[in-house]
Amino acid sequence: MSIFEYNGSALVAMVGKNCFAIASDRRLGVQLQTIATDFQRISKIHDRLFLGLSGLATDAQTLYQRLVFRHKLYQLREERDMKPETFANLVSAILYEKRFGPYFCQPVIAGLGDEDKPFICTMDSIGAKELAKDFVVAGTASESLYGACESMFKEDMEPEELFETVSQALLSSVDRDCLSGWGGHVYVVTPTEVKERILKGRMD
């Protein structure tokens, strides 16, 4: 088993009509045993910048407790919040710093730009960005969230919509690997609000 699935996950970024959709699963698991059922993968940056992180648990937590430093000061230097573009940069730089003995994370980078563009980036454990217009996916349940997003995706969907899309494409991915799964924990971003909610999802 390679260590990016030693505690499973499930991470999908999708966007839509001047917003975007960050979704998880909830499960921390150590390989098929699972220790937690409410695990925080996905974390926010500030209003319009959200990060997931899949992968080993312990570095993602790490890992994002560097990123939260770095824009703090960032912050406190321009005094104004960091383009998603910019901390995208900012994700890869930190990760290739250690490309000898990296963070085993992949991150998921979502946020609103300027004139409320949607930015969505994935990358590797040693910061090779990867830019794309639609979906991004990333975790143990990648490969069958490929395909379901790869499916159910539409140009220009509004927020309720692409949250009933994005919440679908998890749910049915979950319950096709083993390591992921327990509900789900889903942000809808638009412009002007950032809302939550929790997917249940089969419990096994």
Given for the second form:
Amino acid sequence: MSIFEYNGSALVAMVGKNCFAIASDRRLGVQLQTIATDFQRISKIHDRLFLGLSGLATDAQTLYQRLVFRHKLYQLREERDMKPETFANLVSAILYEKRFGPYFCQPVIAGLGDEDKPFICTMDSIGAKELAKDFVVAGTASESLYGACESMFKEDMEPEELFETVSQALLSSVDRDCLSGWGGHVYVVTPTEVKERILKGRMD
Amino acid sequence: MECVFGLVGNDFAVVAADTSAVHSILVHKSNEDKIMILDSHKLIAASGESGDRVQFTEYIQKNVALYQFRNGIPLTTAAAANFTRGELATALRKNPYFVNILLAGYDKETGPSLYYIDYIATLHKVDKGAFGYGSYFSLAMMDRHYHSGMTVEEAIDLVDKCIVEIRSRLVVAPPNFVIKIVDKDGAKEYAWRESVKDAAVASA
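Target state, the form predicted together with the partner chain; input state, the form predicted on its own:
Okay, now the whole complex, with that chain kicking things off.
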């Protein structure tokens, strides 16, 4: 079994009309055994920037701590929050630093940039960025997620419709993957508010 | 095979561990205490490579004590868990410790808590956790019978149910277990569950 599939994960981020949604599953496993069903894969960097980390949980935790540290330093020096594009470059650089001994994580970054324009991107474990205008996916269920998102996605969805779309795409994909699931965690972010919702799906 | 498990009750946390020290087919002793009292209100139940287990848990214990000497107040359970994870994560890509840990503690402000820390430094706060082959049986029993806010009697009954399952269903089941509990009055040994006693040493 690949080291990326040791803990199991599913992540998706999608762009809507002046908003974005980022969603993850909730399972933490050790290969075939489920350890917890309330694992947080998505973290807030600041009010308009969210980071999801799929892959090996220990590296996701280490990487998250390093990135929060770097962002806090940035805030002290620049006296403002980091733009999503800048943060994506930072994550990419930190991952490439470990080119020959990498963090076994695939990050998904979602944020609101200048003029409230939604920004999403993903990268591989050594920092190769993949910008997208519509959706990005990561984790053990990524192949199912690509198919589900491609068929369900529409341009310029309002927050409520975006939430429904992301939720359906996530749940239908993780139901076909034994290593991810046990519910979902969806954040829908608009310029004015952040709505966090827990999904109940197939609990297996 | 080493069995360690634990759960959080009403205002206490309980952990149980087997007490056999095994090398290949030989049982060195069957009264090895694998649950270390970290400080007045914390317990570390550890399983894994014996040398690493003893060395690493003692290292954590001494550092937790040092913090208290330097700062005049003890670490919270969450802080101790994060410190432990940090040490495991730092050593992971150099000289890893093959130790799985369940850290149980009681804090005045937040009550009892249990942290699952596996040998690759995955940290998660849980209500019930287990390591080893015994986890297949103890987690299943706890999933069935656990509810939040259990009393000490209910929790010990559940622990005994798990021990019975391990003894009857695990092929190389360890014969003896130790149970330790931590509540507002501190961390202490609760009971031993012995089915095989070491033979008494004949007097010289």
